[in-house]
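Presented as structure tokens, the chain that follows is alone, the form predicted alone.
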Amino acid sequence: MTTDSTKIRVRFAPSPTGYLHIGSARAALFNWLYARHMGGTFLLRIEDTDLERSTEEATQQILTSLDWLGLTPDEPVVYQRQRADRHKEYLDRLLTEGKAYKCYCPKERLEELRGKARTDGRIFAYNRAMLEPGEMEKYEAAGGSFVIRILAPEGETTGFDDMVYGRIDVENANIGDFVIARGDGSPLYNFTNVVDDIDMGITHICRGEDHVSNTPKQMLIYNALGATPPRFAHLPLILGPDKQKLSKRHGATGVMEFKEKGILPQALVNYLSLLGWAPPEAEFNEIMPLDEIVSKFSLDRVKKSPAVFDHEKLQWMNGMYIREMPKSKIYELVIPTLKSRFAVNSELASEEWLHSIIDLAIERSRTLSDFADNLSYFFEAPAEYEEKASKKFLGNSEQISQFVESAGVLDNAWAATPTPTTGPIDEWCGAMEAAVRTWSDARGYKFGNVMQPIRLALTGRTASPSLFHVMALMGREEVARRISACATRLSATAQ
């Protein structure tokens, strides 16, 4: 790891025209990881010169998302809109030096030239040599509108060494004299991007593969300004499971959507770090602390092939992070969700009780949102029961009769063995289970066939944590009430 922080300066430069999506978040992360690994500096630039589409809301959402992920810049945020004077200074310089020019060629003539290239089977890239001698002067004299184009040296090739894809060369004839500013002097993306990167001292640019086509144009601008270009690393696309470009149809794509769905920032960072990159070890633990990711990260190990975003894999990883988290932190994150979603009975729902029910759900929850889903039956009696299980365990009068009898056995055992008000309940659970097993064995019933109907009555489900733990936390009166309600409903249905 280098200790000269002046050598490496990277930036993330989003446009505030929408939320921060997962592809941009990965680009920000890879820049941040590279800066941390190399002892460099991570910068943030908000490219807000698109006045029609940029919004303050989007800007704040981007800042909030990066802060949530822990990707905070090392220097104050740069807002591109505030740099208009600097952009004009560089633009005037290119015009003065003859490296850019005002182009008065009208749209009709451009369409004619484009059509001829299409007929000839050529890529259309405009350059002023296409016009007849004196033609440009005629257009200028007519007082038409103009744009500012950079002058691409004819007969040359512009290229760069990409840290992911290797050498990329493009003939200038296929780049052309492209537009760098409108006639009112407002510069376009490729120009402002280069000017800002020069002034910010950016040494490496790590961004999405979709920017590869912009890079030769930007190299021409660097060359025209006599500036040393940064090194480039273009990241492969992120695809959905169907191998199509990741979009809303594949599920959440916005960073804050993942937060709302109960994904932890450290889990998302860990998962994103492995989308298109892997450490040098042939086998490695996918769950890696951030400091380990930083120590192993390098841009030369970014893969060329697209990465596939797998929501299931992310949720699995998130579940692993939840289980490694201190319980106190889990309580802090989950309790507000429970209280906001359910009408929590303040007399029943003490902090200790909430902690106890949350403990039951830790192993079964892959997201913070799962806790509310997995614990809902503690707050709301089931409105319905799993249909297939109901038919299997409570589908006839004999099974209903057995269910009612077993509920009586359970309640009698509970009366003889009161639930402890403090401390562990494992001993109580063991005593209750032993009482029910003794009865079921004497009657020749399978223990599972006895307990599953009770589980259905209490939770509406066939899967839950230890049922006796659930009952202890639900309370004897509520358990009896739910069993009675289930028996009544079943009896009415059977008639």
Ligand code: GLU
Contents of the next structure:
Amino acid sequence: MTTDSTKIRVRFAPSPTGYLHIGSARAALFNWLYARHMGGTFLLRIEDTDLERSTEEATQQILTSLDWLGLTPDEPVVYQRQRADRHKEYLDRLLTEGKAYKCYCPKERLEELRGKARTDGRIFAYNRAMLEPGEMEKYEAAGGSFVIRILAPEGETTGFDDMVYGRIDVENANIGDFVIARGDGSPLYNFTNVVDDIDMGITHICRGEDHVSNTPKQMLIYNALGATPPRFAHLPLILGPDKQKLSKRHGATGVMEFKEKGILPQALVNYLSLLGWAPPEAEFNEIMPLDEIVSKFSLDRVKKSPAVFDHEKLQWMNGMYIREMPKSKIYELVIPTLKSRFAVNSELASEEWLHSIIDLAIERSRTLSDFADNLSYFFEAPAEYEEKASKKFLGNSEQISQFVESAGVLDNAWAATPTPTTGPIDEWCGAMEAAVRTWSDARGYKFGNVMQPIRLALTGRTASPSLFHVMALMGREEVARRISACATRLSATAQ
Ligand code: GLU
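Now that you have shown the form predicted alone, what about the form predicted in complex with the ligand?
Now the complete complex, all chains and molecules, led by this one.
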């Protein structure tokens, strides 16, 4: 791997132990944005050395999720597992140079030291100087097992300037000689992470705040290896609206779950970019196309305080994105969701008809799945009617006979004015409305009170797009069938 030292190189380094969490996706995005803004390179490393917890399925899910979000790496994916030789090389080097050592101290002795620190009220961080002179040699001679620890230089402090949190210094005495590899030579997280970042020429590490405590340890490894450490930017936590750590309780947390819920990747990217970052006040605009986010993005404007993930707000933003899309794109995305949910008979449901019903739902849909919810009545006659409204509008026999009469008026008007088979239907809707209005005015009925029972009969609901548009697309026969089914059903319970 070659590196141009003036060029920014960042990476996203997930462990494939589960689906891609929305918090990790935010870290991936911030790295990607930084790379794009700086003209740098965005890399992906799958940290799959934990053989017990890593799975191929999780790796695939991470790749698919990143691809869906558009966060594809600029170079081939690096798999940590394939780099074992390099890890061993670096480990051997530290051992040869005396910067790491085999520690034979048995567990019981460690426990004793830990207990003593607890009694004295001190933080416990092991270092070999805590043992008596000759004690380690004694354990080694006894042929006990060992681990490999790095030597944290005594009396020194290790620190770094975090691009978000500022200076963070920790005394080596509080870091201790921590374990970098097991006795069988298999290296641990902090070590492999550093070795790979060095080899990949990473200049900036942008990752969750939960890693802050690892960073001083990693700085010790960079120093021991004589490598220039990258700059670090830790990202604030993501909380739910109740200010608790974001979890399943708050709703979807896996990137693919958002896709299934009908969230658009561009809306999710826009929403995630504002979780912990915002452009200067004067340029702030919640809906920002990607190229605008890229041009404004900077790590200096990442905030320290936790970000709150609000599903409602994401849905609102998604709705805005839907309404800005060309209709042809909306059809392309929504038709498959309708076909997967309903038996869409291609003879009855022509493409043109599908487009027309989708048009009716655009204003009311915030996600792609909302379209299917909002349009379900076109595919399935209502199985029930909203209870409160059916009591209010169709609760007694008088109301039912008025409803049946209005349906007759409607059907007569329809017979006189057939629905146009091509072109706009607004004029037809106007003519139908006028016919119903003339009748309701003559009878002294409120127009709304006449239409609401019809809406219930056709959709089962009290809210829908313009009812005459719905009727035109549902067809005269189906409208008549639903009205009569509703009248029959509600007569049975009417007083
Ligand atoms: N594999 C680590 C994680 O998924 C990487 C952390 C890092 O970015 O350094 O948390």
